[in-house]
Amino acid sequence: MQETKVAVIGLGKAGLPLAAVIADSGFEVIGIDLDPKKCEKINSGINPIPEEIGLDELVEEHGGKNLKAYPDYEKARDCQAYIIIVPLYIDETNNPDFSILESACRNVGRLIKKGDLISVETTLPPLTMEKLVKKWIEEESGMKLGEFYLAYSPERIMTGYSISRLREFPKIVGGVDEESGKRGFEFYKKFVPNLNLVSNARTAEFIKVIEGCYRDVNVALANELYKIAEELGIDFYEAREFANHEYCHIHLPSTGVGGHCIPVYPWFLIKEMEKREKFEHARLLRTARELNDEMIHYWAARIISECLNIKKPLSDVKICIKGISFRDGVKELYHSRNLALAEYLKAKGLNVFVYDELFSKEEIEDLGFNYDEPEKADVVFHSYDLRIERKD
């Protein structure tokens, strides 16, 4: 057994899988988690995040031994290291709300000891970690940072696939000064096996955003592509497999960009540039954003557009959006925009029901919408495969 204990804040799709790939690593671990029931699952070895390959068998190993989850942070206190793994969401002005962050970061500044760790991994906006956490900690903890450490070591997993990720995929990390950024460096290696220390956490903040910028500005290059492509009669996916090679890579079309990451970290740089009064720096971020958002009228226009060669008058037309989660195989609907389309075409006065495999009936009933099986449609709407099936 590893001599450092470790906390874990947060147990969520993230923080879980950290915390069994942790206690697998041969760590004692204390998991945080605000949700009583969460917890007693853990504890008796029961996975609460089943679509997880590759977790059942770590939590049934290690819940309630080495791993062990409560909703009490006071459990926490004996702890020599502490990663913060919590949800950083945006409003409705898109601006990140810190709330949940912060209180995360106030609740271990006050169980923190001289020479503790503290790492984040939450995805944040650059310069987070040293204007707002650093002060947080050291405002409840009493200690200047020195006598503690901080670093900021962003995770990178890919939900369903996030075991293997953490043991393959690069990760990185830095501190707020130099010396937190080695001590993250020395601690977090001992689990990770591909790992690289970076300058700072400004830089490491940066690295993990831009990631997400990255491939929201290809999908909406993509996505205006498919457009084009429709509108000259070009097959696009004949085109990009052709298109693409060593120095080109065009991405897949979509309805959007949903899910708590990719449609959220651009907003992180946009504001930042239009604070500093900046708007040009970031035009192709906000741009790209615009893009993928508006997807849901395109092909609301052409599911529409479908209907119209039915016999029937278009309000009694039976329309399907099968498939209402951000991605297909993963039951979560932030930002869905699959959803938002059938939201956009419900509020239409459109006929529109929703069928989804990893929904149950009432779960789709919670939501507003009717459910009923794809075969009983007059147009069927495939988002994950971007395909309208129309029954004469």
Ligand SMILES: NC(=O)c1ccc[n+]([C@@H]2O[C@H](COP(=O)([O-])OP(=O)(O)OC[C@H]3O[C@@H](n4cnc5c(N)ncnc54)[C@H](O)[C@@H]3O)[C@@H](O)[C@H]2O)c1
Second form
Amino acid sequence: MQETKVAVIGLGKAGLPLAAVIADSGFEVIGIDLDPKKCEKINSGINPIPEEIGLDELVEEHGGKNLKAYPDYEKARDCQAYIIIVPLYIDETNNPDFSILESACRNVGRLIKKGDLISVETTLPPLTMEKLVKKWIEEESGMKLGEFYLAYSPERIMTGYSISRLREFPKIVGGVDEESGKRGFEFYKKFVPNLNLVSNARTAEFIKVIEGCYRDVNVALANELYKIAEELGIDFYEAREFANHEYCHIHLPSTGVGGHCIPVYPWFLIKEMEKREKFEHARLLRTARELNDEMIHYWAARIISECLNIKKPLSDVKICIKGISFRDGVKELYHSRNLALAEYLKAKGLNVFVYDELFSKEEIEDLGFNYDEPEKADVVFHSYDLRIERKD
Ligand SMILES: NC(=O)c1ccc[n+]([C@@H]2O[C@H](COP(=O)([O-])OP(=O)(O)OC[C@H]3O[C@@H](n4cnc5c(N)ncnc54)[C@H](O)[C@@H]3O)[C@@H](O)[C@H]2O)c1
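Can you swap the form predicted on its own for the form predicted together with this ligand?
Below, the chain from earlier opens the complete complex, with every other chain and molecule after it.
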């Protein structure tokens, strides 16, 4: 067993796989999560995120043994390393809402002792570590940075494949000061095979955010090129296949970009530049965000134009949106553009119902939609492969 006892704060889709992998590397791990039922399950060896490949086995092997979960922060008092991986959302104005992160950091600040290491893995707007996290921990602990160490190492998993990503994907770490960077590196090196130390925490924060920005902008480009190809009578997918090569990576078109990550991260930079009145620095990021969000209007128009070919009054044409998750195979509705498309058509007074293999009839009805089999529809929109099927 490794000497360092590790606390992982937040046992969600990102935190639990991380805690399990650390436990599997021979550490004693204390997981803290506000959800007592989730903690109970983990302690009984039951994986609360069954869709995560390889996690069942790890939770069964370590849960309740060298991975123990509690809703009470006090249980993590004798740890030497604290990893914080709680969510950070944006509010209605697209500004980051730091309340959950602040609460987790202040709780950890009350536990730490001289020499402890705190690492945050939540994706953050650059400079959050040095401006906010450091202040919260210092205020609660009564210590100054240098008495404790503060590093940032963004989580770079992909839901569903977290275990393999944690074991194989390059990880980065940066310190709020030089010594914190070194300590962070030494700590992660014990269980991360492919680790890189970068100059500082703000660089590490930026690296994670710009990965998301790259994806968002490139999806916006794919969406724009898709619309142009359709207009010109060109098969976009054929064109894309032959256009892509070593230096050209045209992404896939979609109904927009959903989930907790990619549609959120560009706002971290857009809003920071707005605060500094450097509006022109983030023009492309903002345009890409708008373009992706507006894709539901494009698809709504295409669906309606298909409905107009059916010999029934428009309001009687049954439309099925098949697939409402933000991504195929992931049961997650946060910022789902497929759900937004269904809502948009419904608000237009159209006869829409929803079908999704991952959701029960009750779950779909709780979202305010009718549920039925796609076979019952006149027009089916297959959200994930952007196919409109008309049944005359
Ligand atoms: N899920 C991903 O694919 C992914 C990928 C990369 C990075 N991340 C990062 O990880 C962060 C967390 O994402 P997630 O998908 O695990 O979220 P999640 O919603 O699945 O889980 C969050 C967990 O944190 C717990 N929690 C909330 N407030 C808490 C508090 N104050 N103290 C302790 N526990 C608390 C919740 O009960 C929940 O179990 C994201 O904000 C993102 O920055 C996630």
